[in-house]
Structure formats: structure tokens, C-alpha cells
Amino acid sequence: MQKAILSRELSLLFLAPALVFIALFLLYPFFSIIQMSFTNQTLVGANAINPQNVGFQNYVELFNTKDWMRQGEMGHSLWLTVQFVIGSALIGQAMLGLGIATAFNNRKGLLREIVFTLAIAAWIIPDVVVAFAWFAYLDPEGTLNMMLQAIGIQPLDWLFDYPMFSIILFNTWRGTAFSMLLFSSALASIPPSYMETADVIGASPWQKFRDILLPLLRRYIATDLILITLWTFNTFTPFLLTGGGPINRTNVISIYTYSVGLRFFEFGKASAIAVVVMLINLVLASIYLFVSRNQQGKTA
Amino acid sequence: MKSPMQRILLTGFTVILAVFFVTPLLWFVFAPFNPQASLSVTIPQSPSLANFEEVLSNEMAMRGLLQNSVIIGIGTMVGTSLIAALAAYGISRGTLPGRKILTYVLILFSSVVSGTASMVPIFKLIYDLGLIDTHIGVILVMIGGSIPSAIFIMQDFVESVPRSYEEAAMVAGASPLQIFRDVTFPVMRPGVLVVGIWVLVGAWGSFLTPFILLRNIKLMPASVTFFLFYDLESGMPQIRLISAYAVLYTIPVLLLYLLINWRYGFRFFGGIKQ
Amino acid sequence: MALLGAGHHVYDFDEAKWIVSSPAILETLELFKTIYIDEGLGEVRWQLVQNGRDLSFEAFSKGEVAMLVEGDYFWRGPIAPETGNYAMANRNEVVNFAMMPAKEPGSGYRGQDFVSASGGTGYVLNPNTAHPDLAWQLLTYMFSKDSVDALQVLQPRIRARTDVSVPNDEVMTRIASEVLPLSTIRPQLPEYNQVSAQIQLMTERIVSGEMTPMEAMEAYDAAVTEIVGEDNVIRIPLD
């Protein structure tokens, strides 16, 4: 137990300025939203004078079960934001993101440097201009086909025939940089000299990336999860390419609600799908750090 | 330990990396210079500069991006970086109950905050605090967004650097505050200098919150400001001047980044810890 | 615009009420069935992809396509000669616009011949000023013939006033004269851009093939009930 440098109260002192802007622009709008999750709020109309209180009513709309599955409510939406986090979160960016770090561990050198650079060049391009660039990338005659002709696979419609797998690639492009920071920082803390005692042994490659490298990264995948399901639940880049559609097919979560909220103008049930999505973050953050640090104690 | 054959393994990944992050660019090397440029990769029959001379001669665009653009973009730097590194220090070197998880619980409320939802609340308390239409307004609330990640990354470098330096101080009578001026600051400043990036390249393409803050546009930045090459009565792009303007202005946060990952690397130090 | 041509529009003005089931309803989707699925005479992938409209005009600008659905907009944004995205700068020799027959002569929107849509810009007067008569005498001039002249000069296009013609422009001056008396406007009304949304669904879901006519009006007849409740829907008999 280290020896704490800072007294209670003058921690607090450290901490009032982000308190004061944590007060204000995160918890009073949080506990807005909660408020005006309860009425029906709008932006346009009589109720955005004279909102009423209309108690559980959003929430019960959103988990209407005769109609929640049917395309553009609720449930449906759900189900592609759960495809679309495994696809371009889960699988994409942190499998991506660990092998690239796993790759250039203890690297140095032009290799590193040019994946380096390129990853983090389309993590860093601004969201308003990232779309137009992909539009000409997943066009049926576009570069992304040009490439496949060139090995000898048929060009696609990406954007029409598989709209959810042109965001979850999009999505893995662009947010990829974030989990390789994070792993190849967290690679580069385990000292070379467990590498080097694995070599002795004569380990394969796939088992010291198992037995060693594995349960030390644990922790930090879990922080790396956290992060990165609560971004792709919220990130709203997808609608630029392709509107949620065709037909819905890609009408993600925080598309979702951008049309309840922004479209439609109905501020109360936007802000209860924001508290739900939250909830739905809680639990899917316990999961991971419960089931991080279950696997940590078996372990050690 | 490295064989020939992990060469040539790693330098085939590289160029399969390499092909998947920079082939979605390629518009960008084109579309500027195309005077005819449309949502495909076209190599230009006359390449010219008459799309960023048209771009260059709208002032309104180019004060977006020159001027309040910049405003905004180091006043939030500056802001959350200040306040981020205090709190970062405070819980990374305080006994508070619960600091651990205290970072996840405000993430967690941050990532409710930034959506659309809360652009209400938002709006009346600017609105309350008679800051509609100021930059400074601006500032503030994308300050508070991204304080709690700020925090989160910042603790990393808090905790690289030893706690010795900071008891020896102590050791000789410093004040806290003269520790953390003078003795922690100026050892994690490459951190500090990290987040500020981060917290810059945010503010530099956030929309939603000068869209829905600022009047007008001559406070606007240049998130905001691509309005301008939009007709504005279709919602419709003008392409070949979009793709100009996109390119001057996404080089600055590029080089920014490349100075930064030059002079220090950019990748978090330390490793993060939970 | 296909369905003001079968005889009425979205909503009755006159009760008050949208009209969520007809057969002008279903006679409009069958036509985008023929067109889209049955002859396969328009681009189902436009309709559909985000980036689509934009699609439409490159290829039209370059000949690849005979007919265009659009408003005086498209002619005066993106294939003007010069000034647009998708500049023609033959433009006035090879384009022009026809007027939007109804399905049969008389059988139009309030019995028309041809049929239009329009949209525009509003001003109103806050109804909590200060200085209600300001407010107006400024609305005056900004409207006054010499204002929206000189603005002419500015930005040629159509303009509220009849008096204040096109200048240099006989395609534009044709269709203020000819085609805006026959027009008429979307419903401003609070639930408009929901009930938009599943227009827009519905035709979409024809497009694709992925419902028939039938069952997309449906659909759309239980979706907008929801929007806007019972007692404000029509639905006219089936023959």
C-alpha cells in the first residue's frame, strides 16, 4: 500500500475545477435527461410549451413487444447495434488493434512507423469529411472493387447489398488506432525477459502469445471493451454513409436516436433510449470487469 | 530472434495494413485538384487549384477555419488539459473512496451527455448563463464533455512519474502546489501534451454542440461552416468544393499529430491501468 | 407527386386528416413497381443509397439517364452551365422540363390535368415581439416588387410575387407562369416529418421488392395511425 502524498481535502482541492464542470455540464444535463425521459417533451408543437409528465410511458413505447422487432423501432435497432459492436468493435477494432500491437512488439523501424502513422491518420481525420472519401471507396465502381478485380473476385454493391458490413468495416478502419495504442503501451510494460525465458523453453509463437501475453493483457482489454462498446454504441459517423438505410438495414442505435430526437423532434423518448443505452454500458462494463478480474484470480 | 521468415510475415501484414488504412483516402488526393470531382476516384483530366481558390476566396469559411476554429479548438485544449492534470494528480496521489471507478462512472455519464438528448439541457443552461452565441460558451461545454476520458488518460501519466521526486520536495517544504507546478507537471508535460492533442483533434471536428451554441456565423468554426458549400435549399454537397475545404481542413490536425508523435511519441505512457 | 397525379394528396385539408388508405395509394405504388421492379426503367439503387440523388444528377449530367423527377432547383444548382456541381454547359439546348401529367386528363389533384409540388421559404412574425409593426414593415419591403427585383439580380429563381419574373431565363419563367398555379404544399403541421419518414419507407419497401403494394400501404396505414391517432385518419374504400 503506497503511502498517500495528498490529505483527503487537499485532493478535493485538486479535483474542484473538473468537479465544478462535472456539475454542471455532465451531472445537471444527465439528471435533465433522466427528468425529461418521464414527459413527453418536444421540439415543435404543443408539447414543447407545456411538456406533461407521462411517467414510464417512453419506456414502455421503446419495449412495445408487439411492435418493438419490426424495422426502425427499437428492438430491431438493438439487434443491429449488438451486430455492429461485435462486428466493428469486438472483432474489428480490438482483434485488429491487439494484433498489430502484438505484431510490432518490441519493433522498431519504418514498418512500424507506416502502420502506425496510417491507423492513426483515420482515427484522427474529422467525422464531417471521413464519409465523402468512403462513398467513392464502396462505390460499385469505386477503389475498394478495383482492388478485389485485381485478385480476382467480383465487385460488390457494398453499400446496397451489405450496408451493415460496409459500416462495421468503416467503423474498424477508423477506430482500430485507439485498442493498438492501448495494447502496444500495455505490451510494452511486461519486461522481454518472460519473452526471453518462453524462448528457452521453446515456445511457439501462439503459445507465448497464450500462456504469457494473454493473462497479463487481461486487465487492459477489459478497459479497452469499455471504451470501445460505449463509443460504437454512440458513434453517429455510420449515418453519413448510409443514412440507416437502405430500408433501415443499418439503423443503428445512436441513429436511431438522431431520428426520434433530431428528426422527429421528440426530446422525452430520446432521452429514454439515452438512459437505456447507458444502462445497457453499465451492465455490459460490469460484465467485463467482472469477468477480467474472475480469469485474473484463476490464474495468479 | 527474428527470422527471415517473420520478416517477410511482417512486412506482407504491413502492406495489407498499409492497403487497408490508406486506399480510403485516395479521394482526397484527387477530388481537390479535379474542378469536375464527384464521389468517385477520378484521376483529373486538368488538375487545377480552382477549387481551393474559390474555397480560399470565402471568408466566411476561411475565418471558420483560421480563427474560431483555432479559438475553439486550443481554448478546450488548454481548459481540459489544466483541469484534467489537477484532477488526474488528486485522485492518482489522494486516498478518495471509490477513485478507481470513479472515471468509469463519469465516462460512462459522459457518453449519455454527448448525445442528442442532452443538447436541451445544454442548450437552456448556456442559454441561463447568458452564454449563447460566445465562443466562450462553446469552450465550456466541450470542456466538460471531455474532461472525464482527459482524466482517465492523464492518470496514466501521473502514475509514471516516481513518487520519490514529489517526497523529496516534500522533504524540503513545498506546498503541494508548488509540487505539482514545479516538481510533477513539468515531468508528465509530454502527457499532458498527449491529451491536449486528443482533446484538440475532438474539439477541431465536434459539430453538434457550435452547431446548436452559436448564431453567428462569423463566430462559427469550421466543423460548422462546411454549411457554406452546401446548397442550401437540397441539403445538397457542392463535391468539388467540399473535398477542397476538407483537405485544408483536416492537414492542420495532421501535422499536428505528426510533430507531436516526432517529438514524443503519441501513445499513452505507461500503460493504463484500472 | 405520383400520388397527386392519381387524384389527392397525403392529407385533407379540408377535414383535416391524413389519409392513410386509398386507391390512388396503391395505384402510385404500383406504377414504382412497374417502374422499379416489373420494367426495371429507374435505378432501384438510388432510391436506396445514401448517397443516391447524387448519383442521379452525375449520371444525368453525363447522358446516362433520359428522365429526372426534379424541381426548378436541379436546373439552376447542380447542371447549370458554369456555376453547378454537375455543370451541362449545353444545358439549354439539350434540357428542358415537362409538366407532370396526372394519371388521366382531369383525374389529377382537385381534378387538374398536371400536377406539381412546391416547397420554399417562410418568414413569420414572432408572435411575442416587441415591435410587431417593425417587424412588418421590414416583411413589406423585403417583399416589395423593387426588393425582390433587385434581389433577382442576386439569386435568379422563382419568387412569390407574379409580377417579378425570371430574368434571362424562359425555362424558369415558364414554370412560375405555367406550372406554380397547378402547385400545392406539404402539410406544415408538427407530425409531418414522421408521417415524411414513412412515405418515404413505404415507397422504399416497393423499390426493393421487399413488400407489394398492398401490403406496404398497410404498413403505412398502421404507422401513421400511431403517429397521429385515429380520429385523424381517412381511409377511402378499395374499388
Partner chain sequence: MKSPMQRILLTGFTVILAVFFVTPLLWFVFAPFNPQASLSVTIPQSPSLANFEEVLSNEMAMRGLLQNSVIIGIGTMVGTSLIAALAAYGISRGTLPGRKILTYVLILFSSVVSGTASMVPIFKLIYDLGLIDTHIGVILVMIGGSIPSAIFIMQDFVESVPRSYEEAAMVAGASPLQIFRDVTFPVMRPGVLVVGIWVLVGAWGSFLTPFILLRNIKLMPASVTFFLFYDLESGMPQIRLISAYAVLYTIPVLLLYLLINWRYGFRFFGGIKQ
Second form
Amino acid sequence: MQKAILSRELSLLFLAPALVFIALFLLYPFFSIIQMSFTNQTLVGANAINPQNVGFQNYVELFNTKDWMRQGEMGHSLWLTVQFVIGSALIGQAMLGLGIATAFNNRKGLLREIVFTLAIAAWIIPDVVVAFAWFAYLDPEGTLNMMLQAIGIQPLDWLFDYPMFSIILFNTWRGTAFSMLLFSSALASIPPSYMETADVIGASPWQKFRDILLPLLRRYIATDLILITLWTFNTFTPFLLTGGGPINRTNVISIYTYSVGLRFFEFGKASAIAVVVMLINLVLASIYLFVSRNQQGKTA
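Following the display of the form predicted together with the partner chain, present the structure of the form predicted alone.
A single chain, with no partners or molecules, comes next.
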């Protein structure tokens, strides 16, 4: 009995550094943000020294139906975020990653190594380096317009005329590697006899994908969609390309929170936005856990 008590105390001792880390860097900021969201805290001025408790005023301002969908307000920012997530995560990264993984399934060679290496490199290179490279690529006098001019197409100012498309394209290129690697691992676990049987009976590539691969990949697709949705919803990288502009046309929720808090110094209002974002993330994470447990229950 004494040995069991000692082992429990010893285990708590080993866990103590992790618990302190969680308390200092996760729990304390979490509750501090919630507390600050009910104040008019600012970085400068009288409210910086003596912030007042304003109750739910920050939340009322955020969800004011009169200005909800106006450019530069939270409703408009959330709508832009939905477009960004659907375009770059659900359609772009997931579909492109699945397509690459399927195309190179059970294949070896130089082309596969080049494609996988480039996709992984795009994923692991630091954000600032990648953003500057894409800024040069999409510049009116950049690489993309030079290639278009070579085939007789007039150059475009991509970041000004098509800012949302530009950041969707950028984020798709940036994050496809995760989906590609996940689906490649999933496809490698499928017995080759399934595809060989389909070849014998004369199934087309689309029939093999629809009737064999897609059902077997369903739980991996669900996991991939939820994870990349969370990551894309919270990413700040588009700021390096557009800064939320032009005219707030790429002002996704992460950039909107930054602008309110660190551009206009309204810490109380920015904290309220952060609380709303945390709640949205909590819902998405709960969906992920529910789907994961449901899939585990089915496989068990």
C-alpha cells in the first residue's frame, strides 16, 4: 500500500512541471482574456491605467446587427473567414492532397519524389520566407505575370484585384502537404488485393476510387477536414501578404482580432473577439472528438 502511495506521489512530482506550464501559459491567459473582455482596457489613455468594468458592452458592440456585416466589422470578418476556410482548406488542401496521394498511390519514381519533396518543403519553410516569395510571385511585375505575358495574357494586380483568391491559393499551396501525407499513409494501409480484384473485373479508375478507396478513407477524410479547418480558421499568415486589405477584403478573423487589439489598442474589445473565437474553436474541436470517438466505435 505504501509503495502505491509513493508511486502516486512520485508520478505527481514528474507531472508538476507540465502542470505549472499549463497553468502559466494556458489557463492564466485564458481566464485573463475572459476577464479583460468585460472591461474597456486599452493600451494608451486613461483606460490603460484604470480600466472600467463595462459588462457585456464589448459583446453587444461586436454583435450589433446594424453594423454586423459592414466591412471592417466582425460579421464581415467571419464571412471572409468562412470563404477562406472553404476555399483553401475544404476544397483546396483536402482535395489536392487526396488527389496527389491517390495519383501516386503504390507508385515509385523520380516524379513522385519531386512532388512530395516540393509539397513538404512548402509546408515546413518559415511563414515569413514563404510569404515574401509569394508576394514577389503575385506582384504586378512578378513571376506569375511574366509567365502570363509570355503566353499573351495581360498582367493583373492579383493582391489588389483578387485578394481573397490570392490568399486562398497561397494557403492551399502552403498546407496541402499535411492532407497529402495523411491520405498517403491511409492508402498504404489498404490491402493491394482490393485494387487487383477491381482490375480483374474491369473497374474504371473512377469506380475504384468511388467504390473502394472513398469508403475506406472516410474516417481519414473526416479527421483531415476538421484539423485543417481548425488550423486555417486560426492562421495569421495571410496578414503577411495583404495585411487584411485592400479595404478589409481579406480581413479574416485572426487579422481582425490583431487589428482591434494591436492597431487600435482596444484590448477589451479584442479580448471579447478572442473569447468568441475560442468558443468557435471549442465547437470545432468537440466535433472532431465526437467524430473520432464515433469512428473508433465503429472500427471496434
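Positions refer to the first chain, counted from 1. The model shown is predicted, which means the values in this text are computed figures rather than measured ones. Only the largest set of C-alpha atoms that superpose within 1.5 Å between the two forms is called the rigid core.
**Q** Would you tell me if L241 moves between the two forms by 2 Å or more at its C-alpha, with the rigid core held superposed?
**A** False for L241: its C-alpha shift is below 2 Å.
**Q** Is F30 one of the residues whose C-alpha moves 2 Å or more between the two forms after the core fit?
**A** The answer is yes; the displacement is at least 2 Å.
**Q** Note yes or no: does the Cα of F56 move by 2 Å or more between the two forms after the core is superposed?
**A** After core superposition, the C-alpha of F56 moves 2 Å or more between the two forms.
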